[in-house]
2 protein chains.
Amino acid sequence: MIDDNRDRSLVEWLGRTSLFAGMAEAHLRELSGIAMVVSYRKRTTIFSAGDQGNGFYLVKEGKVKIYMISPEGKEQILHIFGSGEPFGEVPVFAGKSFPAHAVALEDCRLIFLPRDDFVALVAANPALALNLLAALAARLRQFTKMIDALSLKEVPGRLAAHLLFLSEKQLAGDNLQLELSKTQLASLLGTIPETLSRMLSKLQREGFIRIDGAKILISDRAGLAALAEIGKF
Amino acid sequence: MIDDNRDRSLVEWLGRTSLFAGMAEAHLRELSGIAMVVSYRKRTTIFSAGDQGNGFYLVKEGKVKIYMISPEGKEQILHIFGSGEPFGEVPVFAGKSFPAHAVALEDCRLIFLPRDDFVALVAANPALALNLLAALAARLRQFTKMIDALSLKEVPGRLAAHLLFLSEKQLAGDNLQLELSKTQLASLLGTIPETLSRMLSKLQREGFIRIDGAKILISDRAGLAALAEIGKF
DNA sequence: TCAGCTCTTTGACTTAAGTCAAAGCGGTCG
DNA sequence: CGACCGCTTTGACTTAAGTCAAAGAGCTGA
């Protein structure tokens, strides 16, 4: 679904994403030439683990969840991607298929960049290559933290770390807002809703936080930081 | 420690690594011009999490372990790298510091590539950039599997998957050889030696494998595959 | 060769977190 | 408005895996 009317604004938008920041106008035009804008309804599958990847995506509007599922149905969320973020690049550069599933968490508008055209563009454009390397390296760093958390920290530690991360990201002092349902947050933290619920109560009982639905107030930041650090009570 | 006498053979060796395969001779020469050969004794720290990364490494000889440690001392191994494999690239491209620790598992000879020189080379060399992208994407895929295993599979499932992986890698039919001490293997699988020992016995008792020290014979490949798939007994 | 390591195994026990079940709480859509 | 459906919470129970302790096994080097 190529939409010629929007080429101009698409070029501008692409230039503002971290992936394509700093690219010459001419290259951005080429890029927009190969880009396809596609839409997905909430809860629609974008791709599944094992699918062949013929290109990758950039979130224009909406939110996308990348996740894995065990045969018994337990879900582990790897990422939640929002506007401006790329996903699905692994098969483009490493070959093979997608290692995880992608689903639209909300109605989405995505930019799809077909593999071959895109690789040609990367080969001709060092700045783009370096931006991509930075993006993948940042994601490796994030996965490293996730492995660290899953393997070396208990649930309260992971939760504390996540709350501190959110508070930093939202720049709202000690107030923060959960951006996912508690069920989804549990899945992101590698646990289940019941356990998450108990741990949130526990953190409140011990005076670290104050819970009001999806709003949380950090009342003992230092304590929370200590908990995130050592990984357990 | 630049060793001019070895420039010729170094160029040839670099050209045979997957990272630099397919690069023009001229570029390989440039590369070897910025490369420093450094040696580390067994058990020596190469870098620690949090250290500034001024470049990255390529294993020439020996084995390197990349790992994290919890405050209580539990270790989680992320990778074991051998000859020809690069490590420590994350801070080169994503900025910031190393996310994990690196130690020499054996006496090692490493190639160190300083950041700035190397980035310039990447910018001038699309083939190199694409090789690097492939390497980082492959590592992301591997981490995805690791997160899947840690979060969605129990220890026997992870162990079964690892044994099948080893058997495939070693191309020795149903015979395989553990390449790490069982303590280190436990740390790679996200568990502890006692648990690993019990699970190996259990797999043997149930007829999946036959253990003889570090040699293991797969006696029920299909069963092991099923176990690796569903993740638990 | 044997003293002193580290690695591995086994046993008894503890514990974090998952399972199962049920009740409460909201929204929202006929 | 009210019935339904999904999300959340709570309680009782189970279980996988970690902890602690001790004994064996295997190497290594004096």
The other form holds:
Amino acid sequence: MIDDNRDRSLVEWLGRTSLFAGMAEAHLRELSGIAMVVSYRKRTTIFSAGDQGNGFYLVKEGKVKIYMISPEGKEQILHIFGSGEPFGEVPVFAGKSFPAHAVALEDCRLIFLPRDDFVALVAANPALALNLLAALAARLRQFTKMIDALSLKEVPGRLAAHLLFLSEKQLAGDNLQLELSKTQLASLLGTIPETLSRMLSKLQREGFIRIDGAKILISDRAGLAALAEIGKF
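Instead of the form predicted in complex with the DNA shown above, give the structure for the form predicted alone, please.
The following holds one chain only.
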């Protein structure tokens, strides 16, 4: 029985995440019973490519970067995860190792769910399995869009698509906040910081956006959407 305020808070928080939204409170209590709260300082490695997938994580506070390193030593950011988002779940269910690296972009508090305990809960609760399928399907759609942008579009199109994605993710209308440094964002978009700076400046000159530090106002959403589709000016 859960009578601790911290445990109750964790149950309520789990129920607000996309992965576990809509689950019965009894199941959320079971999840909280196997969950471990772990903390990582900024720039600390959470796991490395090749590590055994012995559990997966949800971000409670902070941001986590998922990336790969090419044979030439170049970093390619795959995802940036924030509060409420899961990561590392696919290799857990495939029984394989993590295919990429994860590092704390800032001081983080994470919820860790051990593989064996979680798989046992999934086997006993079909509703949990359905939630997982929906979350993994959403992740696949996101990967598909990323591959399309990186392989078929030029930098302006990638940047436009990312800005539109942020505006939807942050639920702030035409106002958004860049979540990464220019170096990190350039890596995510498959370019270099100098090119990214030029493209941001050009988007502003052309009237698509207005920039105020890390804050951006979308001035021409239709035009930005067209640029994201076409991929170049």
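Numbering follows the first chain given and starts at 1. Just so we're on the same page, rigid core means the largest C-alpha set that superposes within 1.5 Å between forms. Computed from a predicted structure; not experimentally measured.
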Kindly check if the Cα atom of residue 170 is displaced 2 angstroms or more between the two forms relative to the superposed rigid core.
-> yes
